[in-house]
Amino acid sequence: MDPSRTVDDRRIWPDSVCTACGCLCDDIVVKVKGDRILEAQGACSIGEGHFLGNRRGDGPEAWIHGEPANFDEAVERAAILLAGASCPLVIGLQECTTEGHRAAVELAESIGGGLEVPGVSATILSLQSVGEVTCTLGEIQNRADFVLIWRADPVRTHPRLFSRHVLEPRSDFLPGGRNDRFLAVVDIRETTTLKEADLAIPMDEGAEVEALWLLRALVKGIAIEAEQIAGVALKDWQALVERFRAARYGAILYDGRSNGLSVRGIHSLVRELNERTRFVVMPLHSGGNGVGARNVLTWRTGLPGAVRFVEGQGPLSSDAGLPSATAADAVLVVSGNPMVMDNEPTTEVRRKIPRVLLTGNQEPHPQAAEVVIRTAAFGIETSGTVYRMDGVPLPLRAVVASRFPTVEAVLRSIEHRVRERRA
């Protein structure tokens, strides 16, 4: 279909990509009318909210202290800010290309500040020390046999990954479908992946760093003497390991957010089954491009979660000085939460903080930061590249036209003031 044909008044984009979960389905049909999104063809119940709630009225497109301004005089208001902070930082970047990604990272350079990647620093400590055995999507769509997802509910927060990746697809390797899978379900609560569960084993809360080290020693052959384990039956587990030794190609999914005593338990499991048969793990990720912001600071400094940037000396790990949130005299919260950086024993200390905030939500609320930019919507109203979960990389369009910036236009524009102010 061409994107460019109309039928009835109204604009069709086929192949879009959702950005709503880590799946990024790309065979989604938009329909849109004028400035409207009217049907998302394909998508979920997460993917239509994503499409069809983007309304967002004539606002300003920014404020300062709560009061209405102009681009200009925001972009000047940031600049200021961020330029003369001893200590400025940079986080959020979950709803962003890495068009923008790049901008992020050589303007915190400009400054001499530091970035930071929310969420995934636990993640990366456990892989540096582990290791990571993990494929993409299509691989466990074709060969996959048998799938534990451990400690996370797909079915709710990734409504298409078992219909369209995991369970159900039909291939050379698994003619079957469904018929020739096996699906086994860990968890501390009742949740809804667990009732489709061929093997369902619900463990105790606060045993998940137990159950797999459990496995780990039932894996390696050794005897455990115990009826009873994490709240769950000694067979049970076994049960569950034997299902690993039969596997052909197995693959093991949990959650993105996961502490990271346990992705190193995870990970330890997958790389110890990989000397018996082939397994593979994978984190779902939730929605946004966060696998893209940690692939770009990688690829830019060597660095994947967090980085310091420090004049003479370049970029340095955040052991060597990354500003923690109290420390930071600045901040800049590129497409997050502005409050994402807060938790109990610090909060009050943090709002003290000035911040500069770009967003693309529906209705920012102006007193959220010091400098509120409003920018074009992720994912709708944005151009670029993204990165599914299993870090393949997609193209993303705009399917809408926004009369907001992009982030990656905003942040260039504020380095272009910071490079001037200094000159």
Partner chain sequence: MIPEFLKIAGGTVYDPANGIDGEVRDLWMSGGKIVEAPSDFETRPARTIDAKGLVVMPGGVDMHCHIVGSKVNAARMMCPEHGEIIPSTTSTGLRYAGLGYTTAFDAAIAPLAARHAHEELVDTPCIDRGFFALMGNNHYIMRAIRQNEPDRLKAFVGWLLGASKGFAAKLVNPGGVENWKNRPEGNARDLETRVDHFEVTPGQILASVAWAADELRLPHPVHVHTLNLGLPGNWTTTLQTMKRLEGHRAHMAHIQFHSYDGGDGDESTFGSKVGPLVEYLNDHPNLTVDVGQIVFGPAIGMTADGPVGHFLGRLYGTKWYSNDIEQETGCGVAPIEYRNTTAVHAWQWAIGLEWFLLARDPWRIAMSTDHPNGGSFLAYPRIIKLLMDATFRKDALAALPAEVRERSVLRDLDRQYSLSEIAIITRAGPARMLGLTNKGHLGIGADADVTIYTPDPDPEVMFALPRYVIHRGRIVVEQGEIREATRGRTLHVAPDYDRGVEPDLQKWFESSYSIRWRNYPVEADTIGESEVVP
Contents of the next structure:
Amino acid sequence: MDPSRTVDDRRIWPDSVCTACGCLCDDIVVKVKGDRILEAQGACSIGEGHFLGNRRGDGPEAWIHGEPANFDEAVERAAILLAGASCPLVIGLQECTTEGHRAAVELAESIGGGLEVPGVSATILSLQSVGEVTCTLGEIQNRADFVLIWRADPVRTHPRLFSRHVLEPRSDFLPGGRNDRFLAVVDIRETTTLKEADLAIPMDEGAEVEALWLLRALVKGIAIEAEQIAGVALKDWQALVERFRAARYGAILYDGRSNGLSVRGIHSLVRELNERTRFVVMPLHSGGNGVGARNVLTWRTGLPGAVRFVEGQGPLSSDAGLPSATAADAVLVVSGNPMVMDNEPTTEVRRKIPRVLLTGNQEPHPQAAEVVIRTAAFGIETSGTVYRMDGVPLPLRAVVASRFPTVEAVLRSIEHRVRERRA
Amino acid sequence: MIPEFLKIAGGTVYDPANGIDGEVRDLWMSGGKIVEAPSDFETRPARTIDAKGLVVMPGGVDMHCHIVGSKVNAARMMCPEHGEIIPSTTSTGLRYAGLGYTTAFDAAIAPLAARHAHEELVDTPCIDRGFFALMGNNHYIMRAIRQNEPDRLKAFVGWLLGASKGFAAKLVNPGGVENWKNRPEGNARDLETRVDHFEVTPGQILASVAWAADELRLPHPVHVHTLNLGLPGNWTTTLQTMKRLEGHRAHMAHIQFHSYDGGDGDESTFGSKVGPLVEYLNDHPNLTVDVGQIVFGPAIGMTADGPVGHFLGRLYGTKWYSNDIEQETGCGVAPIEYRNTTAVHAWQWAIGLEWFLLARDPWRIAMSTDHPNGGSFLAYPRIIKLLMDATFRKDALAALPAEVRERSVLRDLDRQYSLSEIAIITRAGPARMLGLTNKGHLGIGADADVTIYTPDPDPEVMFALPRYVIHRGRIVVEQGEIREATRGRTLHVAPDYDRGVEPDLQKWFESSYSIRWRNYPVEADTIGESEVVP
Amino acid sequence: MALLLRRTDESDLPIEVIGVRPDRLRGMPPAEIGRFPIRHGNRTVPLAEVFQIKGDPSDERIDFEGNLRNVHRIGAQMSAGRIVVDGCTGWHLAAQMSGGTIEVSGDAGDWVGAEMTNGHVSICGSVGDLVGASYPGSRRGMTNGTILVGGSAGAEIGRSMRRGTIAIGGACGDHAGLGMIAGTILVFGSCGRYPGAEMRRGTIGLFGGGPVPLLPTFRRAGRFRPQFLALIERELRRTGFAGVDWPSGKLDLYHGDLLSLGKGEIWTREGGGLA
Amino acid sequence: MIPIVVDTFAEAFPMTAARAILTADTPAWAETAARTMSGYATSVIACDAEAALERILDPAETPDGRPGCSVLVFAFSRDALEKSLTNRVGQCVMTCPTSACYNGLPVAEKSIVVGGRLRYFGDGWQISKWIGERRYWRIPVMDGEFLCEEAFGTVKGVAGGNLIVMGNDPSRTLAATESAVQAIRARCRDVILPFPGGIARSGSKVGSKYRALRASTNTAFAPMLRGVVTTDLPAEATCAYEIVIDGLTMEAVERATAVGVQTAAGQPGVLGVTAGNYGGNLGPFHIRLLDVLDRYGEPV
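Switching conditions: you have the form predicted alone, so give me the form predicted in complex with the partner chain.
Full complex below, order starting with the chain above.
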């Protein structure tokens, strides 16, 4: 369905989805002239950068060993590399739609490779050990009379989160909007978000886990003999717990990149709070479609995070599998892997493992990989389904055309060549 | 172009919808449909399956399972150790086909996440499929009831099914989930409980949505998971629910979980109240049920009934996933281990079988394990054996705790299902309950979904390993081997509704949801091959 | 006579020797052993393609030699017999084993003895993370048996372990005994952060001396000299765990994790105390 | 006058036996535990078990490296033994300062549960530990914790081995019997002498004129009844003392018997050494004195 309309020489796309941060705001009005975006109405500063940033569709469509190449040559080269590998790995996948993820799963299967969505392993491990009590953003928007931001700075990283969903909206349940809500912020430094808090708790760096364990103990009514924990007086923590108790529907939001025991601690705290009131937790994920990648990987293979295909077997888990990154003898990086700088040349160390890079970056470094293939810019030139950080699926619509193929198309081309070579 | 024919020759056909009970017949199919035998005797089929001595049935139809969507996927992420019970979409399709099933419906999808469910359905091979859209705690529905605007409600139900490309209206703990989202320990204990903020009752939601589903002439009536699932003494609520639905068609889901005797806190009073409930069902042709049989072993509790998820996680001390979905529903997931040494579990097992054996009309009771809530659908052959072999059943009963062994009426029930009755509860009946005129039978024009079994004295062996499974005229399985992973179709409805409701709806939507009205409906290109069921 | 498997190539691709166990290969003709399928990268190859094979496993013993750093799952699921490794192994050594003995002269990777149900594993060198741990999602780690490590160990050793003994001669990483249900973990070097987080029962002995970073949900009980540790010491010495400095004086006892039952105990050297 | 070793036999019975190793911080407390635990355990005629300290153990010999003692306990069945041992360990060892209690026999299929029953005293705070193949219970008590092994191995032992020392001078006869006791304790393993100081002076016979009694005084060896009843005492004898021997094996009892007979017979004032039996009808084991002297006695 194409909801756009044309006014004079401009095309106007209402309710467009912005993939710049995990909020996936879907109310952006994008105005386009030709293949140039003129305006992204409603977008925050990050979103504006995303929509209006330099898009340059010029230059070669691919490079092999740093030399310009055409698409077919590059696909052929990628297929040779991947099909010839004994232990290939497909990694990244945060910047494509469901269709790209599906193609990646099928390619990984055909080359007998591993497939990994980096990041968020702590959230998944926590889910697998204690579960998760969560909600869609609309529930926070409508019901949450108490919000705790735990070590995150959404005012900077998710600029419209408070105004659209978390703090300011009025609803039947909270007609007073911001006045009906209490905002607590716990962090280790002065953040922009901390300044907005009704209760701000600055704690010591590196003491998160102690603090969370303390809070859990206080919620459970276990006496703790200490005057201060994590650099904060016990009575201040107790004040926070009183706020927990007074909440009707509380929400704890934390940085989705957190790792270690603190994630399990936050999720356990929320579960324990549900013994006395309603509470939910939500990791604040970054932009792109990592949530979608994890979802697709899970439904296609039954396993989240990382899988591995071996001939004659179904998908095997490699969450608890093998040291994949070091074991690989060929790597396909699908755009959107924060671990890979696609505007820099590969280092000597990395070059030992031949790499193929698919990137929507407008100015990739020709030597970022052995084979670099350019793809349509994710979120602007691509259509399909993307998943918001709360798991809500949204339709992404290309607002301008690209001269480069989508990730999905490239992956399918490579898979096609792999199968041809095998046959 | 001359059509290609596939012929199944000389099989013993069980097609209860067409009154065929074990007759030797030929079946011809072409273009994915069952067709007349060509009048031209010269015509040779492209392939003939010699089915002499084999049993031929329509493909199986699972009308109530949980196989796709956000909560199933959350369960996969949470419980990789239980991958056998909640397999990938690919495995799910292949396993259904491997059991001779060619159609399955996911029973609980939040419309807000319908797009996700559809993406998984597209990736589920070998079966035709669809889902029921959750409505029991929908704010707009409750608002329309409070404002006494049945036409608005009816239009909304029509819009919601169209927008989500769903198949039927599903109610889960109507009103109770909203109360639970709204306050700790909130729930609805009976049909007259007040729903916070909305001033409506579960009874009103039940009756109104049942009415709307009938008015919209949906192929499948309102699909009800009523209040108090799994709680001792819940049978009274179930009976009240059935009574409240008088005058409407309705389907009562996983009735086993709603048929318990007993009182608060005292486990020794737990027991079966199938008797009065099945009597009511027998006398009321407007109602159908599926059983939700449990099987001993690991299972995953998975429900839109948020408070039930919390209850399970607490009861068994397991991990617990919960997801409140704005304006629409809740969701709970927790692993369960059913043990035949645990009295309550043994009761649940017995109660399911009591339902199968006491229900008079097999056309109104469907096979289900409420997969994976009562156990995997892979247990169907075992359950069939329990129904067809009274000795096997009594041996199984003998292994249960004394209080169940001695108090369940199961010990006095000698009924054994016939092959024809099995064909009814596993395909013909569910297809009819769903309103699928092309499924569950082998008459001319039906979808060419056929399962061919090798007869065996042990029904479990017979039903676990079909000789052939044919989906839309393509051979999918041959003696346990996958021949072709066909792409199935998504079955959905597109009811007519009064579009005049949309401006008000949009206004409400934009002020309540976290996404835009325009981004809510699922487009046709998301759902793959599909078919609108009239 | 033992079966000797010697790896000669130096490739880094992962090799998984699933099923190469004394209890499985005993009685197998040599040719069949050579054809035994193992995983090499994404392919299935015969054992003889990767290893030189000598001898036979009639006495239920297999010896591994050569470059084994990327050979994974040695002794996994083994139920009886003995495996002797001369060198360093990959991951999942002794995972889910139910009986028998495994000895490694060098290091081993992650998941040593994960979810093992019985048997004895001893490693002279150091090991990776998740020794005796539960696999993702699973409720239980090792349920019995002994894992002795001469060197140090990584993070989350004994995660959700239900029974059995893990002894680490050197240091261990963070979250030792995370969610431990019961059993014994002894560490003779320094210890990472938050030992015993969410432990229900069980014993963690942190004998490296110096302060121990305990969570606020542990409470001090006092200073004691428990007899059971003497028994464990004797048993470990009997099984060859030597060269560590057993504490001889009194020990400090802490109870926790109060968040989950609180019947676990952490013992530290006298004056170890809170970090 | 050369004392006579009567050519007769001791009649012994099978009994189920267990060995407890008791340790404590000091040898004195270990022995206190052992002696208290084996109190009122002389004869199963009226006790729940026959028990006595077997040996004082060197710290190097005990499981936890502390001073210790071993105690053997005999009863008519495994059930009776389990009950008796549990009660005795619970009341006499667990209560004893600093003590711990271990099984001193191999644990085979035929074992009894002791620590596994006493654990409930811990009121939910008991802790189980598997060390090697054995399970231990740690029960919190007021000086720390009482460590007790879960299961105790049992064997079919031999009880009722005996010898009777007869003499004409009570003090010299007693001294001779005492030296026999000392010799047995010093030189024999796997046996206990359950009577006071190892010696019984009220030997018994089976049955009684009173129906309620299962045993009564051994009239044949009661010197003051000479003339009224048939006597087994030599003419000059004015007293007799009995040593009862319970052992883990027949051989252990036989060796102890030989040591006892040989030692007693060489002492001044001893007129003869004999043994108690019931005509061979009651016990299946017959320990013929001359025979065991032949086999196990030291060359004179």
